[in-house]
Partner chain sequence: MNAPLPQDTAATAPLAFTGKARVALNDPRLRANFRRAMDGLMSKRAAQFADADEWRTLRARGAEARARALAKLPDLLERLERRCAENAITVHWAETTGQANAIVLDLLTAAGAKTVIKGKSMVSEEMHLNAHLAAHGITAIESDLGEYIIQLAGEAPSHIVMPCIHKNKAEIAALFAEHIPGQPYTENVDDLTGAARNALRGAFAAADAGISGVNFAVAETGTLVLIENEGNGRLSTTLPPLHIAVTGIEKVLEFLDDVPPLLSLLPRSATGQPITTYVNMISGPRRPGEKDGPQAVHLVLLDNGRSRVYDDPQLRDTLRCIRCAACLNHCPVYTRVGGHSYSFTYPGPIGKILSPQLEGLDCAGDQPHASSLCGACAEVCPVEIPIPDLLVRLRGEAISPTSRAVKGGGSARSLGDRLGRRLSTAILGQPRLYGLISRLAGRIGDRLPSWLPGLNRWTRVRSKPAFARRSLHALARERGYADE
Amino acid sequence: MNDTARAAILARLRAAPRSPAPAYPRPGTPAWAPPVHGSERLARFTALLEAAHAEVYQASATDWPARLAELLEQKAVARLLYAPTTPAGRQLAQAWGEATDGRPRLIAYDRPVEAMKETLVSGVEAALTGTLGGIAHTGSLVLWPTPDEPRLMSLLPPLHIALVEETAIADSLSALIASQHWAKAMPTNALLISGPSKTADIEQTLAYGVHGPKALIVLVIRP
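May I see the structure of the chain on its own, in the form predicted on its own?
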């Protein structure tokens, strides 16, 4: 476009009649309130996760390592990836010790991801992570990955085991955000997990574990 054409276009725009934008009615606020499940919270959380092919078990704050050992022995898991610097990781290492009488061998996530790639992809059968909490309305886990317990731990090993405190299960995501004051420290990455990895093709044939863990075990830690 030459200067003459550009000047002509701008002149027409400047000469065009101007009028205020029409007033459009503002949409009303949707009539919606977060769901409240109250005493049925844990039951709903469990039912929805199990409906999505996850396994949900309950344990106390002291006996969950023993319960986890039983579950993994039944599944013939030989190696379990864990985060040794987290409170749950320290508790697990102390409870299991060096003995391997039926328990998986503990593999620590203690190096940069570049050095852990082979372990993550093919070096373990399962990985254990903590969670920030759960959502009863959708049967979802909430994870905030950290450098000590990165997102890949919940994505790459065939079996993901997640610990969730019963007291951290909220009715809804908005209730969880409010109760944990997310606004004061927003995460860079939050994961919502509602079962094992699954995908469906154009014929709606559902397949599990194509792009992530084939199975999910949730251990609810009761107070």
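Would you generate the structure of this protein in the form predicted in complex with its partner chain, following the form predicted on its own above?
Only a single chain is listed, so you will not see partners or other molecules.
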């Protein structure tokens, strides 16, 4: 049935009158180019994320674990999901290891989801992930989950904390696709995240955390 359907659909499409593919840019219409924000990048990135209900803080490459500890204490996070084999995960574990105060317990995402579904769904209050970078034009984080840092970390826990290198904030998605040659090798899952989970399905009233994280904290790591 499937092959027959395929052949029939393609045959109908091929038999249809061909119209020439429009040239780009089309004559008489202005050409679109991806937006450029230059020195305004960080400011725009921060403003848009904050407008989307995220919290954005700045930290240095060495002091971010301490900054994170303060924030998590304010949020009363008892258990933090982290990726133990990423550079950030190692740095976090090292910083936490020396501390004796009431910092959240670190829970490693170190097994397949099937082996730790319960923990992921209801056993942690927050998760920490890195990012591939950010997009100034829309205030978005770019995540390419990996075997070390799986997909569900940014989705299941009620609070998602993301680290973004300031130097990795690009102007636009177009700029990233071009400069990093995305089309050559896409990961199994690439994500743009622009705030915590939200809905306006009930009388257009905004509500956060209907399925994904209720809150998003972005730590911009200064060079």
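Residue numbers count along the first chain shown, from 1. C-alpha atoms forming the largest set that superposes within 1.5 Å between two forms make up the rigid core. Fair warning: this is a prediction, and the values are worked out from it, not measured in the lab.
Comparing the forms between these two forms, the C-alpha position of I9 differs by 2 angstroms or more, with the core used for superposition. Relative to the superposed rigid core, the position of the CA of A61 differs between these two forms by less than 2 Å.
Once both forms are fitted on their rigid core, the CA atom of S194 lies less than 2 Å apart between these two forms.
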